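One chain follows as structure tokens, the form predicted alone.
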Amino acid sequence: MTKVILTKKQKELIEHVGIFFEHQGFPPAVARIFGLLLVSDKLELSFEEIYSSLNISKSAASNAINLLLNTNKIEYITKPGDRKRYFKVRIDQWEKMIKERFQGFSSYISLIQEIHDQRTKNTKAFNSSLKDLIGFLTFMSTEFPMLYEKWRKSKK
């Protein structure tokens, strides 16, 4: 069985990353696999390397990898003459993913606005909180593109 050689610090970091992503809603195996792919010195890992390095079942690894693939967090490559798939983090896509997330704000803002408009007037504190949320999200959706451009210009 092929395991990835990891230092004690790398193993601890994978666990730390795993816990972080669990708090973001990822299942444990998904979080650990994502952590392994982020921390490993090898940029592309085979299915066997993943499940054996994390001591998880093939089924858990397969389900987790499929979720990561379906959410575009990872991708796979193949190598000539090798039937295996090698998985890697889509770190080069981070800008696109962040832009897409912020573009989704407008539909979320519309949904929250519709909820606000349909609420009874008898829940003033709740309605006020919804209005504040709408205001904040609207502010973020207009400010984010400017912040992004400012960051891009600062890199030059």
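We call the rigid core the largest set of C-alpha positions that still match within 1.5 Å between the two forms. Everything quoted here is computed from the prediction, not taken from an experiment. Residue numbers count along the first chain shown, from 1. Compared with the form predicted in complex with the DNA:
- If you fit the rigid core between these two forms, you'll see the Cα of residue 135 move by 2 angstroms or more.
- The Cα position of residue 102 differs by 2 Å or more between these two forms after fitting on the rigid core.
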Contents of the next structure:
There are 2 protein chains.
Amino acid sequence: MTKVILTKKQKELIEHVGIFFEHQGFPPAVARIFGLLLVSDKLELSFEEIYSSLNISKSAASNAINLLLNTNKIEYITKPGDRKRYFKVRIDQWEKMIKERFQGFSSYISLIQEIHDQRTKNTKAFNSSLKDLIGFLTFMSTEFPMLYEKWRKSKK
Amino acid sequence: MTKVILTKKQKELIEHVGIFFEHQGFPPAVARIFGLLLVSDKLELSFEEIYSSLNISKSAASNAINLLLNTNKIEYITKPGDRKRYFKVRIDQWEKMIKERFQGFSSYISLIQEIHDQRTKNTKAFNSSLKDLIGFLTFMSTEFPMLYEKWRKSKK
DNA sequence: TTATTAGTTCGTATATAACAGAACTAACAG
DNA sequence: CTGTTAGTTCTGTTATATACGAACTAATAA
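In place of the form predicted alone, output the structure of the form predicted in complex with the DNA.
Up next: the whole complex, starting with the chain shown before.
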């Protein structure tokens, strides 16, 4: 029972983060583990610390951790002469996550384009709204990388 | 059985659109109905046309349509001396949908802020990455409205 | 060689989402 | 009044997601 010590506030925040990530489509246990790793004072937690701190089963923890590893949300480190793995948030990957959110646009664009292309020509106003939408999303997806550069420079 | 006539290509596209909206979190039947209304030559479809064209039950259609109405994805019109309602996509609402996508950022920001504020001060690098992330998202959420204006002007 | 540790895998229970079908309701039509 | 239409609500079924717990495995330790 190598639990991580957590204040009441931290426990509440883990639930809060958990619910947030559930809304993003993660299963409850996955979302809690991610929350724990974000909130805990200790950044690198062992398998046992994770499942015992959250009162979830080993199997649930195993599956959840593997999901988080596979989607690059977390990674693990090892220590010489220690068989355990220590899991931590891949905070370095946040840029990628944000970009993925924008990437969503491009599949949105091609879907709407596909709809537009097969539509009857008789519904002019509707088709032109679709065109508008495509135009806007295309504009956004070209502007976004520039905006990103702008921010990167302003940071220095 | 007042089915809408659909080409094979249109039927396929409805499924394609359906799967896309399933990924966005809509139930299958809801996603199909939305797909049908986007793809069909006829823009305004009656209750019966919808459920019979998609081979879904009346109850499924009723619930799905109400969900789409409640979330402003569709609306309906009526015709004098005709008790039916004719449902159509609220294409005018697409701007709002995009904005909602960005609105998501602000709740993301406040969550990360909350995590950052309660963290131990001992994990400097990690905390500073969180700060970076907050800075970037804040930057994006202020720049977005400007970008939107830029597009609107360029359109005219 | 035996025990322990660090996880994984498998079978099972539980909850819930999604839909079908039938019964129902409200409005209007004849 | 009686029937019909347009849609809703209720009940039951099925499929799937999630997690538990126990058995298992592979590596190290003693």
